[in-house]
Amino acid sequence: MNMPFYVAPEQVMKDRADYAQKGIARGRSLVALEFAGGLLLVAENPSRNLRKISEIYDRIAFGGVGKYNEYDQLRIAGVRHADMKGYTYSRDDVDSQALANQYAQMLGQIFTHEMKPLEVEILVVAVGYCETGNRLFHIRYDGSVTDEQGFAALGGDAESIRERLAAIDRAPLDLGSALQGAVAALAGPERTLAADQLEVAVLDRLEEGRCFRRLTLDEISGLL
């Protein structure tokens, strides 16, 4: 009987991180940013109908990179999550947080003991009463998740977007310039992104109930 080649489980890991990685490196990225009337969202996508960002919730929204088919199953897995949770006890006890761990649970348990893992990097972000409040939730392929503060960037030259995103103004800004500052984050110094090249949505702080809004393509010109 032949023997199975032994692999040390630090390099299984290793080969698993790198193969996500490359995957999430193809595609194109998103930002999600603080402004004075509460949380923005903006990815570079010319499609009109494969959204990269959603609604989960009434104050929350998701963000996803990489490959569609994988966080847009998260995206419906978060959504079932979010309404069977409201509906059993109250709307007010549905939470941002709760749901990135269950995002990180998911990922962590498909990255460690399946064959193949998810190529995504997705983004739970919620829009507090205050600005104190905003909560942005950055889960990676593996499960691990990070608590950013102020600004986030997933997919893509991700390290150099956040560089860019860093040296806005932290002044309070208003949605126009906040989006001014994403895009001009999202294309680098190379490169002009136009409004028909992008996808936004904002969650208005000041909204009752429902505070997810996409910008039409007329919004997205103007505030450019």
The other form holds:
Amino acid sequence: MNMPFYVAPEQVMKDRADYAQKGIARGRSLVALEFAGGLLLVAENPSRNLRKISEIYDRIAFGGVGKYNEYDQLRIAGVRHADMKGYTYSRDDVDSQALANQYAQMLGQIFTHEMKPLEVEILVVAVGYCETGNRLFHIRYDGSVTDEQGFAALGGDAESIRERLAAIDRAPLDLGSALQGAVAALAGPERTLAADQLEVAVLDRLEEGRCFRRLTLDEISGLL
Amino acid sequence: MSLPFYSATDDPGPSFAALLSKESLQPRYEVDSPYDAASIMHGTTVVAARFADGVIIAGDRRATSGHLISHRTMEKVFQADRWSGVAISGAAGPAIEMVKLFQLQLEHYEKVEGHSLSLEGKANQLSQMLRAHLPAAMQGMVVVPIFAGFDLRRGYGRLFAYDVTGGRYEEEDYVASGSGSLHARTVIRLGHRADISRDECVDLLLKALFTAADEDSATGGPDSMRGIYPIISTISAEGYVEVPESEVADRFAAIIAEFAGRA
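Return the structure block for the form predicted in complex with its partner chain; the form predicted alone was the one displayed.
Next comes the full complex, this chain leading.
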């Protein structure tokens, strides 16, 4: 009888985590930042078609980095979850935390039970009705969730981006300075990012109904 | 509610209706035993017409159960998405549910696919929903909507009439549905021109509804005592805009003065 080699569970988990992290590190990063009018999401993304940032529901948006087909599948599952919940109960009952928990369950399950973990990190953000009501949930490939305060960074270079974001003065920012800060944090000291390398969207706090709005190339250039 | 995560071969795609049927949440109205059709709330008389910059859609507010007025402030005109509107006549419960599903269907498609359906696609979606509703319609729960929208790809407003089987008929100038539609349609036919302005067209549709209410007991007229007026919305390149209630009230006051002057 063939005996499989024994591999310690710690080693299995570490190998999977390394695999997922490598996949995520290959892609470009994404940040979310609070500003006076709501929440700003900025991703470094040269593609006009393969989106990293999307609308989920009235006040909820999604950001994903890593392998496109994997986070896009998660995005669609999120839209389905939110639309079905809104249909079954009411539009007011769709909340970001329940969605973040569902994502965490799904990612955690895939990480432990499937051959290959998902090579993604995702962000679920919801804009509040007041300035202190925003919520940012950062969910990793293994299902761990972080409730971020004020800003979040995803992707291979997230650690240094987070440090640069933390250095931004936290006084209520207007959209232009928030975007400039976010882009500078994404680019780092050695690079500059042009408008056509960015994907930008906002959740507008004062909007009624669907608050998600993408910024056009002209708007981005204007604000930068 | 769990996360609806499907494998590639089992995926319902961008259709919200397909998703609901996968999750066994789709509404069903077929009944096994006979029932009194008069016990079901009905709404009637909705109209729409083209004007110079797009389309205008309107409906009265009355709902009836048999010969009784069951609701005075029912809404029959709804925004479907940014550039289209839908108005319903028929069995109120299934009709409003159909509108809710239709709105979600358009929004869901837009979010999943990243762009909106074409106006033609939206009109066809409504057609499919009516076809799915046909068994219930045959049992008396008839729903007949009208659909109006601004076609962004072609740059003009378009109107669609339907029948219970899901038949979809594009109309050039105006459409009407519901028990008062015969009278309403006649009024519109006599006053409509291809280049009619927004203000003239709003007045024309309000006159059509006024006449329908005058002739048909199931259609509600303007109710200045309670401050209840028909709902009327314009859809143009600027999107769906509801005409403010105060404007509708003022226009009705002028229409009534005009009619009283003739008597």
